[in-house]
Amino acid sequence: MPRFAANLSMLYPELDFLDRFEAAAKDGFAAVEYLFPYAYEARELASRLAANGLKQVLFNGPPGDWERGERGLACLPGREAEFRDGILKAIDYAAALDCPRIHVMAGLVPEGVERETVQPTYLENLRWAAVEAAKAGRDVLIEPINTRDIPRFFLNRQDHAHELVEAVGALNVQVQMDLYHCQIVEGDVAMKIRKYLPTGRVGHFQIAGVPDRNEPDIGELNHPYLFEVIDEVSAQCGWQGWVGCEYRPRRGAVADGTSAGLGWLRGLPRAARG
């Protein structure tokens, strides 16, 4: 079965952020992932994935103004300079925090522009990433996300993003395959898992039930038997990535709300959380 990293952003939402470290760690969790890392000192951050035994598996590169609505800087003209120090920031992170992958957030094409027209400033900006990440031993990421959740977002579909790796030609530029994206933009998801995986070009899974965003055993999509495919492709190629659980807990912000929705997670065959 594959492994499983706790999203810190979205599980435990009742908890402050630092203390959902340890509420991971004591549901069986050996790895997290979240948004961002930057409103708190890496040695922090280091010293709560220590205490708990936990590995840092990703995170994402600064956005932007996210307040304000930016999503990634990758795409857009004339913010180069601020998006190369927030990569460099990022990296910086990434090895306080022995973290292999940076997802790069590909930004929202502005408004009135087409995706064609700003795609060269994209490849530009993640070919110098690549770069700089190659330097630190770090993996970048771009994902496809879906234009209902984030509308005018550049990366929409997984064909789109595996031509982009392709473009930029460097080793450690891979796919974030999210498949509640997938599944609400393309569908075909185990057809997708069976034709990318093989590649070498898929770096890390994240799942949750379609369409609302809850625990994985919700929704549309038979994630046992996707977690199965997984398995048998892994098997045959190699991938030893992780797969994070990216999703809002039904029950919402009470206490124990997502430790007593992780059904989905014990009840699988030889279930592996690290």
Ligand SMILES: O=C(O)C(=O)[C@H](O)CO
Contents of the next structure:
Amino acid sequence: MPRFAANLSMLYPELDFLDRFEAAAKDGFAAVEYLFPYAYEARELASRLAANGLKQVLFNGPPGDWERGERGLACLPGREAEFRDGILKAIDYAAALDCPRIHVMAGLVPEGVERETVQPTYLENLRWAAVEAAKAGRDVLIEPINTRDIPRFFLNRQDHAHELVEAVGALNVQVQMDLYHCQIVEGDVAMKIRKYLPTGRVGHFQIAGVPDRNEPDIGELNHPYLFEVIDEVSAQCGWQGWVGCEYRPRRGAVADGTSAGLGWLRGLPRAARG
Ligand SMILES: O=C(O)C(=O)[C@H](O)CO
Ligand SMILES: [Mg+2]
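Let's compare: the form predicted on its own is above, so bring in the form predicted together with this ligand.
Starting with the chain above, the whole complex follows.
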């Protein structure tokens, strides 16, 4: 089975953020990811990781003004200086948390502007981020996200993400393949894993039930089957990454907490949470 990381931005909403590390470790996770570390001192987060024997495997670069709806700066002409400051801050956090990868959110295509118009800005920003991240020994990830959840998000499809990774041409730029978004936008998920994982350009997976982003055993995707596909292809190509559990608990959230909804994980053959 693949190795699973708990997404602490979505799992354990019943707990304060800093208490979610311990909860994830108690549920058997060996790794965590979350959206943003910036509201906390890096040393506080590092001590929570260490105290609970957890690895940090992913977080996002600063997204711009999240409360006002911004979802990344990479494709926004005129925001390059802010983008660069954010990437440098993320790289500092990644060093302090010993986190190998940073997700750089693409941002929203401005109203009335064509996607193609902002693509040069996006590529230039990614190239710059790749160079800075490489100096620090980190990978930069880009993630196609569905437009039902984030209307006008610049990057929606796996093929577009892989074209952009090729265009940047840096070994440390990879695709974050979120199977939830992939199913909503384009489907044919198993075949896309078979197509893209062997390229060496998939840095991380994420999962959630489709369509409601709840536990992976709720909804239209057959995750045990997809895990077998990931296992099979990984055995052939040597992929050794993580699968982030990025869903909003439905089963356990109210009565018993997130743990009660982890039956899908405990039920997997040779369940590997770390
Ligand atoms: O929404 C997702 O799927 C993500 O992974 C992003 O990091 C959230 O903004
Ligand atoms: Mg995701």
